[in-house]
Amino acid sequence: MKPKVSVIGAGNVGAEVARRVAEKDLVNVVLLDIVEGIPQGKALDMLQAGSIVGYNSHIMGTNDYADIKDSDVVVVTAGLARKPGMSRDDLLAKNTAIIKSVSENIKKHAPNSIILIVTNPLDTMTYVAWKASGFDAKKVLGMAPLLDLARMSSFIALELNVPVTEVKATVLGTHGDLMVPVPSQTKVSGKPIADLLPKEKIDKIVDRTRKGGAEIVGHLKTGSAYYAPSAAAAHMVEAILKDTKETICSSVMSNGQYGLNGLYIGLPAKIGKNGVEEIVEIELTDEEKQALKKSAEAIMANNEKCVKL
């Protein structure tokens, strides 16, 4: 029997995990949204879609988180997302009361699955389900360092004419604004970047990641990003799967890491059947010390505010 993947939240980035996990061939998928027919229609779209693509996966749509039961891994995109001029932080109250109600439904109806958080302001949504779920910290965590790392990897392709494939990127820290790109560990081929790019390009690629999202809000003028973040989603609900114990830079519990505690905040992680199993440590420079240490009283400062609402 197949496993199963429930994904809460049936707008564009939900429905494209849903997509994408269902083509991987791994598992059987549930997509879950409050407004009927919305979750069933997109469902029995991708199971149609099988025949053609080559899939076996059953999809179901549905509005009743009954049907979540047994689910090995439970991805949650539920909520609003940016528009044009509104920062990530602007969601906090609404989204926070969103991510309570669905991981205290998730407690319920799943208890021994593994929550991965996709919706913003994405470190402080990972806490708010980690306090709602009562889950072990280990068995929550978040999507966006993957995401970012995948667009600093683009910028560097395109600055360097290099197959995206053969840059290894890392970006730490919170999913917004203070988001950390880290340089010193980003390499193409094996060559570290300093060594193909002069600082001032590199600074621009660094402020263009951090930037990423926002970006894509700006042409999009109605919506946000969904491809890359479904990408990076349902490559995480792989690694879990296949216990593959990869090393992906994910917002996870910190408990002493780089002197940082007590918060969920992107770090690199082994990811793997019991969700991470261990948070990676690495060289930083003292820049990107202090670069990490403002992004986590950030991180922090939203957490307090989520606690009061």
Ligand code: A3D
Contents of the next structure:
Amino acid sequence: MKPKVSVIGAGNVGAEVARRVAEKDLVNVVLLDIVEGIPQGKALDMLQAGSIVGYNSHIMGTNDYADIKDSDVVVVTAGLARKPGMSRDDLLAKNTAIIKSVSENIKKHAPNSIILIVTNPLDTMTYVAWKASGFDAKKVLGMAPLLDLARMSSFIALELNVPVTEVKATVLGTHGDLMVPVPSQTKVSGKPIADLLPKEKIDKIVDRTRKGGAEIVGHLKTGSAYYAPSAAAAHMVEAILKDTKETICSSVMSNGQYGLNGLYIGLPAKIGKNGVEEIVEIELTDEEKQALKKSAEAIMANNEKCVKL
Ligand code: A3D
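Starting from the form predicted on its own above, please write out the structure of the form predicted in complex with the named molecule.
Following is the full complex, with the preceding chain placed first.
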């Protein structure tokens, strides 16, 4: 039997995640939303694309959590997205309530699943999902640093006019203004970025990466990015289902690594069938270490706020 992936929230990101995992022909997919008709209509449309694209994944849409039973992975995209002028933190109160209720339903109906959070503010929503589900911390993780490093990689590829597949960027920390792009661990065809670009250009790329989400919100005006976010989430689902143990920068529960403890934050981690298999420690400069500490402080301040909600 094919593994089962449920996607909670059938909006822009959720529907694209469902489509991408269905197209990998890996899984059967359940798309769930509170709005009646939307997940059913989108799922039927995707199911019918299978005959043209050539996949046999079964896709169903629903408003009933009973349908997520026996899911191997549950991807959570339910919640509000940013509009121009909003920070990800502005979403905190509303999305905390949504993630609590979604996580309680996952605990009840898919207690053996791995939970992958996409909803913002990402690191704190992953923390809320961990608390509300009562799952082992390794079975709850967040998608964001993979998206952030994809943004950084694409800006570097544009600057150097090289294939983006040759760029290996690293981004750690929070998915927010204090995210930590890591130039010291960013390479193009194996060469350190500092050997290829002057510091001012690298600084500009770092800044554009930090503001990468807002740049897209500014263009779209009615919502936030979803093509690259869904690609990142689908890649992580594949790593879990295929047990690749690939090192993917993800929001994971820190347990002493990098001097951090008890918070979800973007770190390199091996991702496999048990969720977070191992957090990987890489060399950082003193400046990058300081930035990671500041990032952690911002996440902890949000975590404290949401615990009181
Ligand atoms: P959108 O297209 O508005 O879809 C959200 C969906 O969630 C809608 O269909 C809602 O009906 C549904 N929903 C709301 N409440 C519930 C609920 N209680 N149960 C089930 N479904 C519900 O937004 P989007 O898809 O663009 O974004 C979804 C979330 O992902 C937002 O919080 C974004 O900020 C976040 N996001 C995160 C990243 C990261 O990199 C972490 C990237 C892009 C979007």
